[in-house]
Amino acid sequence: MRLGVLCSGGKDSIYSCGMAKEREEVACLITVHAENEESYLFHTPNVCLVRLQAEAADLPLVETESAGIKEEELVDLGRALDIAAECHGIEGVVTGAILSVYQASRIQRLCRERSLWCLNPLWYTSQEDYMQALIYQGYEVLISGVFSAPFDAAWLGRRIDARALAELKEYARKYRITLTGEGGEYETFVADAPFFRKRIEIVAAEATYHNFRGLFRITGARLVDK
């Protein structure tokens, strides 16, 4: 089956898209570029960032606009699955939902209208299995936002490695928050993957932060040979 996969530049898409390839055909990279930071449906912070990702994968990118606004985002993704099906002849969409009902739930709908599968390979997956993956199997996952207590400034830019998730761990446990950072609590940008055939070097970026909300924002980065 040919997939086209949904990806924010974060892990879970991108963990999603390793996933899709061990089983089938992926296709391209879908992305949406949201004008609104506070989508709903929407990943923002450093989704410019896909284009090298997808040619890090060697993988094609469909990319669409959106102003952001709420449900209205549902015309520009499906605008997007259009493009992809006709100039990729995509079968299905793959997501990167975890626990998301409000994404999940529309992106099935969209995919419904147009006879396409709807795949969520990390669909209620066990939260703190699927993080000791990303670090075992080498994934960089970078912190690329922080937007709840108790994430200070030094989260910013952090690699999530086995200390980072201890601590993610612990503020799970004492702070109620969601250890893969589905309920918006952070947000991610992935720099290399096992199926990546180079990896992202930053160069330059800048991180702002303030009553425990921040972002790091990627402003220079090439692809260098792993």
Contents of the next structure:
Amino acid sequence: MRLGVLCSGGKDSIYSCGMAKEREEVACLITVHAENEESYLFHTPNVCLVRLQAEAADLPLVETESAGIKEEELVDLGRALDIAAECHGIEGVVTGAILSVYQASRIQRLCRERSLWCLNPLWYTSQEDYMQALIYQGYEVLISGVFSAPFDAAWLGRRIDARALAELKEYARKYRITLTGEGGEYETFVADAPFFRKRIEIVAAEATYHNFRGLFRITGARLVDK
Amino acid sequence: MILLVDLCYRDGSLAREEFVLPIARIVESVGERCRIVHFTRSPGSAARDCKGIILCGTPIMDNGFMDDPSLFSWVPGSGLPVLGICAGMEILTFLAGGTIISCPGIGMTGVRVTASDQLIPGIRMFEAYELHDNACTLPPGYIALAESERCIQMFRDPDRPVYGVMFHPEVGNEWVVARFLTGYCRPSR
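In place of the form predicted on its own, the structure of the form predicted in complex with the partner chain is requested.
In what comes next, the whole complex appears, and the chain from above leads the way.
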């Protein structure tokens, strides 16, 4: 089955892409650039770097713009799916949804309207097993934004390794955040994945942080050999 | 041991993670082990040492499991408690003489309990996640236990612990699977 992977640049979509590549044919990545940082549907920090991820994975990229206004975002996403179907012959869509019924049900409806399959390989996954798999399989996942207590500025740009995961587990236990950040507590950017032919080297970045909200904006990045 | 029958489009498909493994985790959470077998791989022979069967769901575009319904003729003869989820409910409907009708539903929906039963004691309403293109008519003799605006959401065989649910219990209604397991699948066989 030829699939398009909805890609925000974060760990969930990139890992889902890796799963899809193992079992089906990934024809393209699909991304929507939301102007609104509070977008309900689209993860926003560093989404412009999906272009570099697509190049690293040697996959075509379908990109569209969205004002990021609730529900209107769906029209913009639908447009992206139509382009992916027309240009890359996709038969289905893969998302990185884990727990979000809001996200999953809206994308399911868009797909059904277009007779596209909708696959969510991380749906209700074991969050701890998934986070450990990311580390074990060599995904280079960086924290690109924090949006809740108790995250401090030191988390911005930090790689999720075994030590970071242990802290996240402690936060999940103490502060009831979702371990995967599915509740919007943090966002990520993937600089390398097992299926990338090259890795992304970050050469410049800016961090801003205030009152448990912070962004790690990557302002310079390039592909390097692995 | 609980037999989980994977009804998705291919053995080892990408959909297994979404429609089978979340149910397997619920089974394990109540202390049971499970065996996952794709519907094309003779699951009937794998049921012999099992205490119950769960027929799992499929993606909304995935109806290939109904191409050859004779593949499920072993289910009634197994004599085991059965829980059919979404696509699994469609199979139970077919086996019991009901009809599958076109009835799409995606997202959260209110479910009203219409008959009391051991699986849903003391509950009048609950919210559930549905993801289906079809729904089921009530097979002859079966009891409708719960319904939404669109369709029957839960039914059972009046004489045996054979249940169908149209909603996906892994989203907030894990208790349905847990009660099925603890209520009917505990005794060793």
